[in-house]
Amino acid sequence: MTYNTSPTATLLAECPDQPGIIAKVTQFLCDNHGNIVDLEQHVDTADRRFFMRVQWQLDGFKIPANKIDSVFKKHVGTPLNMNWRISHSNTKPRMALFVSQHGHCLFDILSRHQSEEWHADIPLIISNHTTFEQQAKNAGIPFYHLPINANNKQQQEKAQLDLLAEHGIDTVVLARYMQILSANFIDHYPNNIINIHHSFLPAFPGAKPYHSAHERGVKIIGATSHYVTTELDAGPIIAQDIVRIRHNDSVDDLKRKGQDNEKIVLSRAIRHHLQHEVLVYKNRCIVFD
């Protein structure tokens, strides 16, 4: 991906629907010499809520970058009763990867990172196994092995949170990390922990869902990437997709197709998140793609 050489700011906002919202936001930018490069909006007519993403260039913008939030809040955010945040393109997101013993999503993420497809840093990889320690070293990323059992989960989560704070992490990606995070952990990163899982639950639970799906003769399989909440696998969905299954596909074919789909869906969700294209409202994601 080619990034704009001119630094930009991106506003994500939602508020009660009312006349003049776009006019007020764009007038604020115009008055301060902000050149808009992208704008999208959506209205939920059932809830009467307005959603907006607007990106503008900071070259020539009259308000210093460190004062944009306070000035916007006074002149636009508070009068419109907005929930909003402003992000800056010259601030690189810092992303931590958590992984267990399935490496397909990890390898895909490392490949995209090394090819500079994403505008993000990956300062560390955390795992409850040592399976991918060498791959992390090959990528030049520090690897932390923190095994978890029934007796040390709280202690190890504290160690994980300390590492994330030490490295200034703002986004956590569960790249097939087979542990349930505690409510305390999740509360440290609301709507900033991204998970991926296959679509077999709840129809095909257990250790061998692909075998069960194959025996049932399923015709499609899918993957879901979502933000992690305290309700297991029920957080706001960022991205989903499916692949079709033929009658002559084996269990191994299902696994291959399923894992390929998981990689694509997770990478899509990460990209939306890193580019500040996702607004969470209630338990839904508004994705400005």
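As the structure is a computational prediction, the values presented were derived from the model and not from experiment. Positions refer to the first chain, counted from 1. Between two forms, the rigid core is the largest collection of C-alphas that superpose within 1.5 Å. First, how it differs from the form predicted in complex with another copy of the chain.
Once the rigid core is used as the reference frame, the Cα position of Pro190 differs between these two forms by less than 2 Å. Relative to the superposed core, Pro93 undergoes a Cα shift smaller than 2 Å between these two forms. Shown in the overlay between these two forms, fitted on the rigid core, is a CA shift at Gly77 smaller than 2 Å.
Can I get the form predicted in complex with another copy of the chain as well, since the one above is the form predicted on its own?
Just this one chain is shown here; partners and other molecules are left out.
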């Protein structure tokens, strides 16, 4: 990863594999005086599919920022039959946090926000409880309490979506938000809702994974951060990590050790997402780290 004073643009693209793709993309950038600061590519040989991430400096780039998409589309994207998007470092991602009653991931995110570890704004926090209202206030972030019960879910999701639209949110982070989102909600943010599940998926999906891990007698527990899809805990995996346990660890010990792991894994996934390092293909993540 490189850091430059110049603003940069980042292309994420995937297309059918064929000879000459990299040459075409890099020649396009070179011809327009775009200095490449990072380039990664991957070929799925089984699927004959090509994936690429390129980051270049915008200082000196001959195509004006607001024209890049259309020029790239015409000269590269369409001819190569690409799915692609270009992000500009001058545009800060806007991220909403959803939380319930476990605070470890929220606190960790707020700590990083405070130290400006991430290039992102957090315009609001939404919760079905009031537990962390004061923490939100301390961090200077508007807090919305939208309790969920058996009867009001559809209505509250409508209120959530309105708030997200109003605040121009592009990324939703479920920081141990214990409600299942509807397909309608998920459709509004495809591959832009990041969840943390407290197990090493696909082992122990669903509720109470630490209880299940203890019951099964595993020697290692995990955490998995993934994009939310309509199938529970089955979306494309962005990041995973593990922590070792022993026979003398109770379920409470697993929770405690696991929570340290959860917050680190979730934050790694958020960073990959915010840095435009993730491409999703066939329910798998290509992570250009």
